[in-house]
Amino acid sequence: MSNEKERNLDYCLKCSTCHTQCPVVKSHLPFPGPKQMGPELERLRLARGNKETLEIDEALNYCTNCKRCDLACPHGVKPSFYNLKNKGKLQNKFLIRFRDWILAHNVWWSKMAGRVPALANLALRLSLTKRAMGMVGIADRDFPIYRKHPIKISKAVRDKKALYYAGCYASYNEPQIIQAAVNILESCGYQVELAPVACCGTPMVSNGLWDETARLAGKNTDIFLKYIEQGYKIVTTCPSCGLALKEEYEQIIPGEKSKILKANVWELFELLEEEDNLPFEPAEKLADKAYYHVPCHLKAQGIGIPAANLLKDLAVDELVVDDNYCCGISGTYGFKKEKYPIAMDIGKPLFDDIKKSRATLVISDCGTCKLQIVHGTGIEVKHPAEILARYLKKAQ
């Protein structure tokens, strides 16, 4: 279906299956769900037209953009794409802004922080800071550990070619993860480059910043597209930036360039599947029982669950494989201070669901649902890639 047809109002039949599927609805009764602020609400803003300011209701901002409502519109209708586009028209307070545009940018904050990380995280932890940053509506919770470690990348020359988009989340809090992919790319026999982009701009457009959003999501395109060009794959490890080059930049930036980007995308699951005759070896298992989590962004990719796949039989005894909890985090939203109470409660299934299972080990590709799972649970949760990379075959 082509991605003009999926944002196609006349597709929306009000049948309500989003709202059935929306984690803010059953935490926050005062959101009226995704069909009436997401296609409902596009319909009321075309029928004004242009001449009447419309006055967009507010609770667009307890959209989470979670994308479960548009993994269960029938009809492909996208409600989270109308949301997006439609916050950056919210007038919310000066204060509001402010929070929300600091979150935006965690990227910059995120680069100072990694100059001397152990300065940085001794000042996140202190009263004065978490008091300051709650003066303008922050959560009081822990933020990630800030760390920096030098990447090793090979420098043969070599016929496949992957170009590594980490995120954020990797780069500046668990390069390990970054240096565990690498390596897990070369045994496969590509020739690997870390990408030159920063942000994918998902805390950006998140967080109703519409129009600087298209403008990073046009620069990185093209700097993406000139590796694609020499014969590079992309390779992703979190489904967040995963879902913004597959996806969300086709939204906001439509036309042949994005379409190019969409094709050469993988999550780096995704292409082992593909590939014959991979490196790893049986060892030692890592755990008896482990729980594996499905990010909300992975799951809107419909890859299904590759890294479950390859590690259920490699790295332990038992995996517990779930994909029907949200962790409640989405991004930055679970560190506002109004929004902390709901991603709470959002996530509480999934913690109870953890401890149920009395797995030791939880798994999850998604950065921020593992500091949610860890602070819900208190569970040690893994990068899928950090595990597979410890059974990558000895060379001879």
Given for the second form:
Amino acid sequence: MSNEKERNLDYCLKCSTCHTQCPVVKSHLPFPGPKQMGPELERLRLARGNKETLEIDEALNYCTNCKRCDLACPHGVKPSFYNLKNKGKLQNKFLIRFRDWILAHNVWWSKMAGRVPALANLALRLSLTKRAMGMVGIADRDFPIYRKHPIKISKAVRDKKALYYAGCYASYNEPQIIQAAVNILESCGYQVELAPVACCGTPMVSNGLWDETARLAGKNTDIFLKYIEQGYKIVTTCPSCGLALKEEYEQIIPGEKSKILKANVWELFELLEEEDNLPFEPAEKLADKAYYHVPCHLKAQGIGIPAANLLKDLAVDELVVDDNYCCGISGTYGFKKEKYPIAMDIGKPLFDDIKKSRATLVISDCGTCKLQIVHGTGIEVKHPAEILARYLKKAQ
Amino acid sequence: MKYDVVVIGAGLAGFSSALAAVELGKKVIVVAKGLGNLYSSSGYIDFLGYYPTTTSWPVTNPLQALEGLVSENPEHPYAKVGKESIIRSVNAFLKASGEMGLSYAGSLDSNLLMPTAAGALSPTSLYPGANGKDVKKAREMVVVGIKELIDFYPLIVAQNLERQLGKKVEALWVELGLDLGRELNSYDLALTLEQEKNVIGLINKLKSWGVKDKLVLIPAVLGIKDWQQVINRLESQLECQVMEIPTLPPSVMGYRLAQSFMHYLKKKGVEFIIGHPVVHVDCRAGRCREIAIETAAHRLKKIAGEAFCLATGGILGEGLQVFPKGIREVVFNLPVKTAETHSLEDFFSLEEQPLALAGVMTNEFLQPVDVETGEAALTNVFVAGATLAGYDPFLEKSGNGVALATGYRAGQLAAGGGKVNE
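How about the form predicted together with its partner chain, since we already have the form predicted alone?
Entire complex below, previous chain first.
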């Protein structure tokens, strides 16, 4: 561990403010919380030579990596870093490891399913499949639907270049988000290329595969850097992919490369804030009242909610913006049988707030937040890019 | 993105600034490095507990004492904002606290002695939902400890209260039978008391002890949201009075205030970016044009404003950083007034520690000034709370009061371009 991180530990006063912001503690009290699992026990681990794991470390399986503890700390400590790192040292039981490994490699199954979406969607709904999944510890809940959709991209060469990194969810489940992002970027004058990168590694590192994530992150970083050298900006629309490139890669593979990468990654609407003239025009509003659920990993990027003002101006009469709640799904977490009830309990205040708002449309940037909100409320959820692409000026 | 008022800091002073500015219809954003120390606080709002600070008798009427303080000590933040402004902040807070469902009680006319987790008595003016309950007036008192809760010892509390109040105070332990496989802090316990069966469990345990007609002092763990209902139920079913005692961090009473206040401001349209420090400021010709926070990508996110409220806290809040050769104000690098020696030889001396008085000097408009010349260094920056010089919150017991009063004033000044329409 670097000295910088060790010093970071010393800023922890044990005030437990992070503990009060942990969604897991609130819904699953046996979880000791970010302060104890993070800085407090890390001191003990370091004192013991940082070799063995502690018995209590098993509780790290319950951390969702939502990052709310990091944002809460009044003194700049990041408990999530210690939790992620130490999760990678856990020796779980075989069946758990097997199940977590399957979920961590979601990208492989998505690639296969993406080739034959109709068949995959059918198979995922069969009771036999559900039984088999149940046996390995996967929750009985709806899986995202696989969709295939050719993307139209202009071949025109322009000075402004964007490498759009869609991530797994948009690539395999909602390709219309990709098309929307491409259209918005092109209207802003960018030459767009799709990143030849599949998974960012977030599902892997969340499931304790630290070393494998480090290898993947290294590989991905090299690809991104080639484009950055040619003047491309890396643009994301998935908050977790974005945060991985901006923050987690630097923790997992510290060094010059991850530093250059992070400085060149932009969330789509963060990038649009830099534009002088935006390519939107008013059209019929999409909803009277919409509810914007800010995903934890968008909040953690520290860029505010750049799409909110555009949505307010163009698409809806009244926008309820919420960043108080975590939806609970946390990527693959809510797909685990023993964690499913926790994930639903974490999301309940959000579901209730959405229903109470009487909004007819929910807006959220995160694919798995969407799955969870639809599951919890039955209300339609759309990505802001998908909505705002409808307001692009015609005749360009 | 441009805002009318940019508040830096998410403690009571920052929230109070945001409240004042949003009440005046301004577009407001709060940015902070993290959540403020309000989460660790008692939730009591003490305006002036001891004045002069050398006396060991608590102030009974803070408003009256404030008048003396304002005339005798012109460098004190209370003197800068003035009595009328302090009263306005109290009224605004009481109104807002009611709307956020916290219903604080009390007034500036009197201090109530409120018990702490060590059994000390803290003179305070505003307190949550304890109207009509007073340890001085209560005839019979019992301090309840909960076996599962760490850091709260009813015998110590009772003994200390007995000594100060000169009357018998009982102490008892109850065990709720919670087995969660780990020790529980007050926040954890408050979560368990959101569950019906645990509230019933607590009531039954207390029934067997006979607390009828007594004032029951219990650590503040009676729920994080519905605590008032839990108190009401305890009172009606046990025919007693119930008063919560703030605990060590994580303090649920501080949590309730911080969380409710932030949600309330969000509902009023105030934006928040928490967890990312201000690392850059653009100041020219005595005005700040914009600040920038460090995003996850380590790029700067610029936030422009007409006016700024600086409420980053003191040394604990890290608004002021202490170095061997001096003290630095972290955001604007404003001049800081310090003493020659920082601390007295005897660290636990009950006399004023010079370090406590250090901070940013301002004029009556809360604009930071040059320590030597007294000229305003920045005219659209208004300083509030523990960043300010000239008072000792620890001896005076005035920390939250100064935060509230100067925060509110700073918010009004920022919204009014340096003026307040009275």
